[in-house]
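So this first bit is one chain, no partners, the form predicted on its own, shown in structure tokens.
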Amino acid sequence: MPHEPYIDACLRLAKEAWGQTHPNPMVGAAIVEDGRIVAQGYHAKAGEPHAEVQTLRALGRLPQKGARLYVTLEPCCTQGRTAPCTQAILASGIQDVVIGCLDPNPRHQGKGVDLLQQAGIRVTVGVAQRACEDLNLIYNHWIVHQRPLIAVKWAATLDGYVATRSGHSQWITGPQARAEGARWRRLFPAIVVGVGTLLADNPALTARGDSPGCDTLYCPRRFIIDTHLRCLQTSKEYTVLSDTYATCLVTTQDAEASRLPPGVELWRLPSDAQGRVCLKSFVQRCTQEGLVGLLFEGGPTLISALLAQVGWDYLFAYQAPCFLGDPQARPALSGQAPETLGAAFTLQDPHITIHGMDVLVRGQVFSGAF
């Protein structure tokens, strides 16, 4: 019996908690008897029961002889806020477990599998592994590197521009691509833009989508990088400074702050060599705050400075089927000067999908410089 359809079903279940489990991973599980799914569950939120336990509870009885448990991620084997999932599996009497991918957490990695196998349970690992690992790209990075996944998103023309020379940029991509972008925004606990983007576009930085787990309005923690607090020096009302969702202005220690709008937080950080907000310090502060992923949607100035000062871990590059042919248009990125193609930044294991007329290329950013 092929395992992939059942792991695919578990992946769909896991996505019901899209963006809601940080700092935990999203996990889906199912129990199959005689080729039929008889119970299923997913991890909904940190501190709540894990997918395997939810699934066993949903079954409401002991599994039949020959039942098989499918799960997207290796079951945990240590006591945390919840009991080990391996303990629940052993108590259930299930003798066959299929796992999508191992947990990168060194407390669990391979140890859950070993514990089950030592108890005589048949364990299969690596079914739909790429998809299962991709599901938790933020969690995986946080566990391995102990800092946020730094991701950048842009939408550009075929010749690499994000706006015309006059600054016009709405909209480069079509509605399907923008909806997909909102879905990814829903995954990240924090969104970052520069003050230029705020002044030009007045973005709400919220997300709503029709994908699993994305059917309601959602707002991550919103950060505005504003060295001189320009957004407080205008009479214009900006959505991110006036609604009820969490917004933080990030500025330098020397900036003069006028009266902050109600509910808006202020971070004062060191300056870089150019007198702007030090982005390394910003990432360090976010790490201390336990923010496992940062999605930068700022314009070329912010993301170019980010690449130069910190580097990127991940890129979401949307490309529209149009081009400008204008060297004075605004490029997606600047400030780098590789002398050979071999020195170019590359995406490892890229994922390529089509959304309406537009293409999304996304993947881990690699460069010998980082």
Ligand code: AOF
Second form
Amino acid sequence: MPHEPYIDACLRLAKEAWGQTHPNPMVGAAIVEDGRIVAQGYHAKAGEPHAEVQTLRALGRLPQKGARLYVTLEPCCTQGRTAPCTQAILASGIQDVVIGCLDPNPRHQGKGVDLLQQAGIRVTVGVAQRACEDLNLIYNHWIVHQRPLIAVKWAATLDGYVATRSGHSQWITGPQARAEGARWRRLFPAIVVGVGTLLADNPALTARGDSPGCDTLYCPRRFIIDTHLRCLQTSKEYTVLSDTYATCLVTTQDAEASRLPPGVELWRLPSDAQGRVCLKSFVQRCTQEGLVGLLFEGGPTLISALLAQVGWDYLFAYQAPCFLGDPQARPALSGQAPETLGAAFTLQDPHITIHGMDVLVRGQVFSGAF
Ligand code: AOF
Ligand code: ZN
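Same protein, different form: I have the form predicted on its own, so give me the form predicted together with this ligand.
So here's everything in the complex, that chain up top.
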């Protein structure tokens, strides 16, 4: 039996904790004896046992001779909040370990594999590697750079517009693509929008459950970037300011905040050269707060400023099968002026999926200019 189906099963297990393990990775594991999965487990939450330990515990006995451990991520080999998994694997006597991908954590990268091999264990690395790496796109960035993954999401027409000239934008993509967008929202600990998006669309910035029969409302931390606190200057009610979930308004030192709605947090940050909220300062503050990933969901003004001032790490670009043909319509992005295609921004090894009639292209952003 090839390894892939077992690692695929471990990937499905790992996703049981979708968005719940920050700052740790999602990890799934299984023990196979005579071709059959006899125990399985996943990492549920930082501070709780790792996937390998969960799986060995679930087995409730020592593995048989010839048993094989499958795990989506290289086992850890140092003491953290929990004891090293390599220790538990050695103690179990298991002789064969199959790993999806190496752990980018410098404390563990390659070292877990070395330790197991030195103990005489047969180790196979790189089964369904791309999917195993993709599973932890936020963790992979945080553990290496120690700052949040800055991700941007847009939903655009084939000719790259996110709204008509009058601002009409709901809905460009269909229900399946929007459900996929909600699924990614559940992965991120924070969502960020500009005040323009709030005033135009009054989004709730929540996400319904994506598994069948699950309709629990999930709400990440919601940030509204609002230099002049315009959202407090109208009599209109906005969902994010009046519902029971956490919202934070991000503004500058001198914006007037006379009547802050109850429960709404306020961050006052330095201004940039144009007097707007300094986005570098915002990302720094988020780093201090331990927010491992920020999903910027628009609008064009905010994400254009973000690209110019801070840069992006990741893009989720949804594309609907329609076009406007109107240069006065609102483009997804502006402010860049590459002279040649060599200077274009590119997505590295993008993942391309179809959701209903819409396409999602997502991947790590690289600037041709660098
Ligand atoms: C694994 N399996 O299920 C997880 C791993 O503080 P700790 O003890 O939870 O350790 C966190 C580190 O352990 C984390 O940065 C990553 O390198 C690894 N996470 N490793 O083998 C798991 N969650
Ligand atoms: Zn571990």
